[in-house]
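Encoded as structure tokens, the following chain is the form predicted on its own, with no partner shown.
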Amino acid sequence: MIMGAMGVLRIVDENNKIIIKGLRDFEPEHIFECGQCFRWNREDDGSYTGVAYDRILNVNKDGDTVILDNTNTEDFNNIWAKYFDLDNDYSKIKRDLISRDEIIRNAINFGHGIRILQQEPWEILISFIISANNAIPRIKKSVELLSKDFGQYLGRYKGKDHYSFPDVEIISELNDEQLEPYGVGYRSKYILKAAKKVVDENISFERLKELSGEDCYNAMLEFSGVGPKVASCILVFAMGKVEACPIDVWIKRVMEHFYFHKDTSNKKIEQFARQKFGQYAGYAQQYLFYYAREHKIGK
């Protein structure tokens, strides 16, 4: 049993799997189709399986039961408690958005089950690179294509092979040529030069981790294929810099169809988003992300 943010769990270790039990605000569904992350598949039996950290993971929920399979306790504390962001209280930070806004309590009631992953930065860059002016299919697929070819193989799980994310060392010795199967299509020269610099220059991302949110931001956009739009996923869901506040298409057409009723700069909204809602701007950036996109509002 388990006191702290997340309440009181009781957490059972059997037969390679960990069940959890009591586990508040975490919906599979929503965390894995919210937009956030691209090597997570729905398998026929509502569960999602997915690679992070060198690891596989099935995820599932029976009522108020979370299951991960293929996993052990010394991973789940070391890897998958943090990777859940399961010791924050989002009923707290729930709590403080819904005080604030009529709408983003409609988001919310909508997504409730939305936790913000806590990733790989060098595989969010990559990925979030890949993810400009692109849809979520094919971003997926460019992913789990490069990390079939240039990641470790993992191990086969639900009769599928399973890959870990190349890594900078390999992707960096590339060329334009040969990402061209990829289908990154102009993208596969931001993605070179990032692995690169990242090489070069010996960036190390929990250092860049410890930076203030407007420093890591501005290192960010430092990489090639890196403006600001991708530069706050990477806040978001990689460096733990949860008041940056993306704006994409969907949240610039929720914005604007819900508080500007006018054709508004990306720039514009993000300064209204964040004076709006704080500390706590990325957490209400998903929950209007996920509501927008599933109710095609403004589309």
Given for the second form:
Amino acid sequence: MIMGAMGVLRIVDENNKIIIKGLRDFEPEHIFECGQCFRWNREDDGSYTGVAYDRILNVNKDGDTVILDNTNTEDFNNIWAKYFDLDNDYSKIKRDLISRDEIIRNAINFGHGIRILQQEPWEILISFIISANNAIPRIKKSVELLSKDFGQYLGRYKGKDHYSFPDVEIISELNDEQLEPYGVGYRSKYILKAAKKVVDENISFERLKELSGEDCYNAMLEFSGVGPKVASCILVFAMGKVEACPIDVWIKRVMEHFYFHKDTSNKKIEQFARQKFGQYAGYAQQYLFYYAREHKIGK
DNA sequence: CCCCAGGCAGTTA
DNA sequence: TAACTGCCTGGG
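So that was the form predicted on its own. Now I'd like the form predicted in complex with the DNA, please.
Now the full complex is given, and it begins with the chain already shown.
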């Protein structure tokens, strides 16, 4: 059992599975399809399989029971509880946001099971550098291929081999031509520069997490290929800075559609969003993104 | 063939 | 500090 802000969860460890009862605000589809991650894929049975922290995990939900397959109590306590942000009370966050207006209320009702994953900073840095001016299926393909060729083999699950995301040292020793087969295009030089910067400057992402949101944001902007949107994504998805608010095309569309009714600069949109949603801007962004994209709002 | 996709860097004014 | 432009790649 773990005590979280949401109360007591009943957790059973059996047969290489962790079974969680009483967990609210958790829908695998919402979590893995809301644009925050690139390494989780839907299986035929509706569950999701992914790789994080050098482990293969499968996540399913049956009624009000969440099943984590291919894991154990030790990894659940050390990794997955934090990865899935289980100690955070999303009902409280949602209540706060819903009270602000009907637009965010509709978005939350639609994506009510979203959770912001606490992902690995190095992987998220590179993944979101690749994401710039790119399409999600191709981002996922590039990340998978890089992991297959330069990551560590983790094992086989449901008939598929899985690999960890490549270590920074491995990427830092590659050159432009070696990245050509991975379909990252002109972003290859950003990837290589980022890897070399992390190695050369001995950058510790754990130390960067201790910085203020603003300092952490500025540190991310130091990477070539990282602008305001990508930096904000890294802050929310890997650095625990959930007050950041990435403004991508979908957020721009949904905000212009519902709030501005005219073309508006990203800077103004971010100012508006951060003022409106405050400390919960990062969560609001995820609900709005998922809502806008699934409904193709503004297209 | 053109268009665009979860932006960014580099260049102008 | 805003506005503008080109950009790898691949699917529609």
